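In structure tokens, the next block holds one chain alone, the form predicted on its own.
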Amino acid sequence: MNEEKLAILDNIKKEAIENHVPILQDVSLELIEVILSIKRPNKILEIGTAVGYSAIKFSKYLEGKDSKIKTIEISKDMYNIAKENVKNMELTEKIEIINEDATKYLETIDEKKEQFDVIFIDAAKGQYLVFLENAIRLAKNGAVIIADNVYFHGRVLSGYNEHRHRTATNRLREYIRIISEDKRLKSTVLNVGDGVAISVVNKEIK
């Protein structure tokens, strides 16, 4: 990446932080980049685009002529910003941004026609169980599912039970339980950033 592109990327990160847009913490990004550098994915599915920062960072690790990232963002404003950022980084051929509600859009993807090597979940915390169900369905055998912020600012590990975030907190606890018990998944949750859950998919195990 040349100096001009690095400056653009630095500015994307700076503006996101200034505008309180949630993007990957550096320490979490470093972990995911290690995984991507080993996996060298051809197809990545990202649930939660925000301003496109993570998709742009992930694109460096794509491998193959037809390699691509499909990323889904529900907010029209975020979608427009991400689209402009991806254009400025000259990555429109590699990053496809979908402006839809992921809980509905994921159901429209036919797993017989489209499957992914890596699936990254970083969207509405209360919907992680829905995202997981579709992630397993759309994963290639041996794919990696990565979920960020599974500790939800520490609420998941505490006795948090306040009404405002109770549903999301309980669903994230259920997410961690399911990935630990589902025989199709080999999972670990790392105390990195706000909690990163990593699952390797083996669909041959029933």
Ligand SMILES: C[S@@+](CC[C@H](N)C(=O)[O-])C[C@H]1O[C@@H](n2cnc3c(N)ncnc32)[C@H](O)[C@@H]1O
Second form
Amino acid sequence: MNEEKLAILDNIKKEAIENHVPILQDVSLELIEVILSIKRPNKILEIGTAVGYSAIKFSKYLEGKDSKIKTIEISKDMYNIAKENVKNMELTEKIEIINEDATKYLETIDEKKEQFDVIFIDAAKGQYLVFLENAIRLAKNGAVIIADNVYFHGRVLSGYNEHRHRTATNRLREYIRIISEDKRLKSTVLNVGDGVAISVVNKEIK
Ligand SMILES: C[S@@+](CC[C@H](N)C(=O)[O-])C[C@H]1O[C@@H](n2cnc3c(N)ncnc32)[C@H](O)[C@@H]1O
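Can you swap the form predicted on its own for the form predicted in complex with the ligand?
Up next: the whole complex, starting with the chain shown before.
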């Protein structure tokens, strides 16, 4: 990445922080970058684009001429900002942004036509189970599914939570239980940032 692009990316990060857009924390990003540099994915699926910061960061690790990131964002405002950012970074060929509700859009992707090497879940906490089900379906054999914020600001580890957070908290606990018990997944949950769950998919196990 040249100096000009680095300056644009720094500004994307700075503006996101100033505007309280919850982009990936540096420590979580570092961990994911290690995974991506080992995995060298050809196709990445991201659920939760926000301003495009993580997708832009991930694009550095894509391998292959036809490599691509498909990223889904529900908010029109975020989508517009992400589109502009991706354009300014000259990454429109590599990053496809979909302005849809991922819970609905994911169902429209046919796993016989499109599969992914890495799937990054970083959107509505209450929907992680829906995202996981689709992530497993859309994963290539050996793919890595990464979910950020699985501790939900510590709520997942706490015995008491405010009523309004209980559904999402319980669903995240269920997410952790499922990735630990599903025989197709080899998983770990790391105490990095707000909790990062990593699962490797073995599609040969039924
Ligand atoms: C934590 S932010 C994503 C941050 C981004 N991955 C990064 O690190 O730069 C979560 C985003 O998910 C979006 N989102 C929430 N629910 C969604 C859904 N059902 N489908 C698609 N996007 C969703 C929100 O609008 C928000 O922009």
